[in-house]
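A single chain comes next, written as structure tokens; it is the form predicted on its own.
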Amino acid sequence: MLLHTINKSPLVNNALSTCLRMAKDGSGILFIEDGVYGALTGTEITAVVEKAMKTKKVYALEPDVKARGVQDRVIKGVQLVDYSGFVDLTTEYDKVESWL
């Protein structure tokens, strides 16, 4: 299985929608950098991410979430990981695909 990383805000970039079309069930999606805006409640893509969570594991890099001051808006069920957790994810999945 693949771990997909999203580093651009899905509110201004279509990488997330492309990723979701290509990602297979059981894949992981990790929001990093400005990509963490995709893991927030109250946006136009919240429902899309919640739907994806039914068949994919969704993570967000906690230091990036905290740096943007949005830790209280993370979608329930999105797993926050630290840098060590990020490394663990890269070894847990067969490959990493970065969506830019």
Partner chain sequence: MADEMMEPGGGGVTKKFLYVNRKAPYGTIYALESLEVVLIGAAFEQDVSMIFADDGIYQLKKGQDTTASDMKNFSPTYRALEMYDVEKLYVEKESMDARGLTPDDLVVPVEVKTAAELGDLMENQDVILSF
Given for the second form:
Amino acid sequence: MLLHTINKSPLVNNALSTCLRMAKDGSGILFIEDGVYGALTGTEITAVVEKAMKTKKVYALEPDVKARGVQDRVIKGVQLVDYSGFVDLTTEYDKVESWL
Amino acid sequence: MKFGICINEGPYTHQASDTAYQFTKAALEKGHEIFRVFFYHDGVNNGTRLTTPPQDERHIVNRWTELAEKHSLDLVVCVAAAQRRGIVDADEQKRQGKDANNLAPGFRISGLGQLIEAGIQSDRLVVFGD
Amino acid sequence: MADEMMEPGGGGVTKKFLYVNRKAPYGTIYALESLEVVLIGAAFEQDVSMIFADDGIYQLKKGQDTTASDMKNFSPTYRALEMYDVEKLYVEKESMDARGLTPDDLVVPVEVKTAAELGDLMENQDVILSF
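Shown: the form predicted on its own; wanted: the form predicted in complex with the partner chain:
After this comes the whole thing, all chains and molecules, with the earlier chain placed first.
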């Protein structure tokens, strides 16, 4: 299965919505850089991400979450990974699609 | 595993080069092989040795050079993208009749085929951009 | 592009390469430089597919005229892809509908596929390059 990376805030960019149209059940979605705003509670896209979490595994890059001061509002069930964990994910999934 | 890394944005403006660097460093620490780091689009701007950030800020260019020295990394700057953006090595300087060159140590300029080859030879190609 | 020619280093390996194009032309250089990757990559005789989705579809819009803006009109280059054996061009149905476009509006023949179909295609690739 694919690991999809999202590096744009889904509040202003359609990368996540296009990704979710194409992503298969069982694939992984990793929020990095400004993409981590997509992994938060209380936003207008929280429900979309929570729905995706029912069929896909969702991760967020912890150093980017912390840099932005939003570690207090990460959606429960989103798995936080560090850079080492990011590397592990790219090996656990078959390949990586970066939704730039 | 063998990784190919492609970086499509320059330093400082976008986080892409930072993320790619941390990813590459973590992969090396875990014992993975980095087949090649390819710099494309504005990513070629990671390869100028004239970069001078404020002293209290990370030096993105030097950081790549140092990582390359430590791990014998192959840092390749795309020639076509580099020519558009004024990134020049000694050979290119001569060939294009320029009055200077600016390629940082540890980087080399080559063709886009190097990116395709990285895709073919690596187990995973990971793209960082904007 | 003569500077770019080098011995293809595929070593006899054939992989499935997918290029994902989601960015409009002209406003940024990504579309133009990505097309250069596809053309160079063709020399390596890999199994190439291209997806156009979101504003990337506008790369293929007929009638592009850059005379007044003095930018390079690279839309004719897509018609040359066939000569490079790059023939699998897919556009996402949802993105086409959202922009009121049909295949008749595009400079090259394409196959329209739904997002779900493209998701399957994506899972079936070896290397995915997105710019």
